[in-house]
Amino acid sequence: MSAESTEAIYDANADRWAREERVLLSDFTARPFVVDELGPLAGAHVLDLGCGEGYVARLVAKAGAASVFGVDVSTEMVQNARLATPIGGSCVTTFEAGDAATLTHFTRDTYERVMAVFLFNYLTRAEMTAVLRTVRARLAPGGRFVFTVPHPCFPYMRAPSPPFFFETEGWSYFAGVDRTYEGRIWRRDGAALPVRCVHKTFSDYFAALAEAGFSALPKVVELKVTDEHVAYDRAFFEPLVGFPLHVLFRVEAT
């Protein structure tokens, strides 16, 4: 495990995350599905936890959201989110630096939509549960929460190689819980970006949702490389065909 903080990693690599179009592997295999599952978004007020440089926030704004409040631990990523080319329309976007696990300042009392795109893989089970409690408290009645994480099985199924991997360092699926695995995810231009995964089992996600007060079963979607991805760029996507890359959870406020 690296001693470097997540904040430091993203501050140092913020400019390589900045983009206005699909570049990263997960821009194809995960983020479009988040927007689909959040919908309908017209007129919705959205809380974006772990917003990064605002890529998904801009997609949500384009889909008709009334406002987006994005929070990220990296001040450099937040600065890039503020400087990015704004989406046309009336959506009000606000980006602030902060820790989602201890966040106390919000732009609204409640939000119709909340998203956490690859946030929980940087948090321990206890930290994740704290964030989920915040989400449950801030999610409006009838609201929808969508989050994505690396598939819990993925680090154990594939040798470390492009365009996506995590180093398990010999830990097993169950023994590795709350261990931090360092990894890389690639852009289509060949650049590799550092990512990490604080490992959790499927059971951990369900248990944390229940502990945070979510009573309805979530919708669970295992995300992968599709035939359309391979047709678009065979050399880039084909090495990951057949592997479960990410998991999307969608849960409703009852």
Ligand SMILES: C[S@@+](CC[C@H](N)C(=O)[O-])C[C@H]1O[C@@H](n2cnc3c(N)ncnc32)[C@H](O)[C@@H]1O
The other form holds:
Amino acid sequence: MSAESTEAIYDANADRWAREERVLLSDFTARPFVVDELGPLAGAHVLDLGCGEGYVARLVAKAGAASVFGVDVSTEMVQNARLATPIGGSCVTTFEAGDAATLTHFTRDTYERVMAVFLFNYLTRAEMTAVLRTVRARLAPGGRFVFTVPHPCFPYMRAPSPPFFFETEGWSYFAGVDRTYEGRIWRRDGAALPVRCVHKTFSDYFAALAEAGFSALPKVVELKVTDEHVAYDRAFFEPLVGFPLHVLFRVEAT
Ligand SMILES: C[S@@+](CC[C@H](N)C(=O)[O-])C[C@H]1O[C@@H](n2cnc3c(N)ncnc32)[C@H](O)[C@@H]1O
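Given the form predicted on its own, corresponding form predicted in complex with this ligand:
First the chain shown before, then all remaining chains and molecules of the complex.
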């Protein structure tokens, strides 16, 4: 485990995460799919765990959500979320600093939608299971939870190089579980941001969902660079063509 805390890393880089339009690789390859899977959002009350500087919360607000409650361990990211220009009309947004694994304060008893966009790659299996229990308790009847994580196989498929990588430091796919893999993800303007992946196998996600009481099979989407991405910016996206980058899970309240 690296000595630097996740909170310190995000506090130090919060201004480089702040953005009002698609900039990061995953703003193209992951976040639009999250918003699609969360929809319809009109009138929904949304819980955003690991909200960062609120980029996805703003998209959800724009899609018509009634409220978004975002929580993030980095006070600087939360500060930027509060300062960002709102784009959601009447949506009530609340951002607070806190650890999603031990969260006890909420703005409501239940939420119609919950999202965790690249949160679980900062948590151990046990911490992720604790969050999943919280999500299950807070999902309104008929509600939906969408989360994304780096694809568990991706760190093993490609040598560390732009525009996205994690370093496995010699740990194997199975022995590396709960080990922290440091990585980088690029913005289209050439800046690289530090990210990390507390490694889990594919089956770990299914086991944790079941342990937390989600009994229905999740919808699973393996996200990748598409032809549209390559047409938009060939030099940036082409190195990743053909690799599974992220996984999106969508589960319904049962
Ligand atoms: C890759 S960023 C994603 C931010 C946002 N969800 C997005 O998609 O733009 C991961 C975020 O998770 C936050 N995070 C990591 N561990 C956390 C924890 N235990 N509780 C709450 N937030 C956490 C980090 O501070 C960071 O802002």
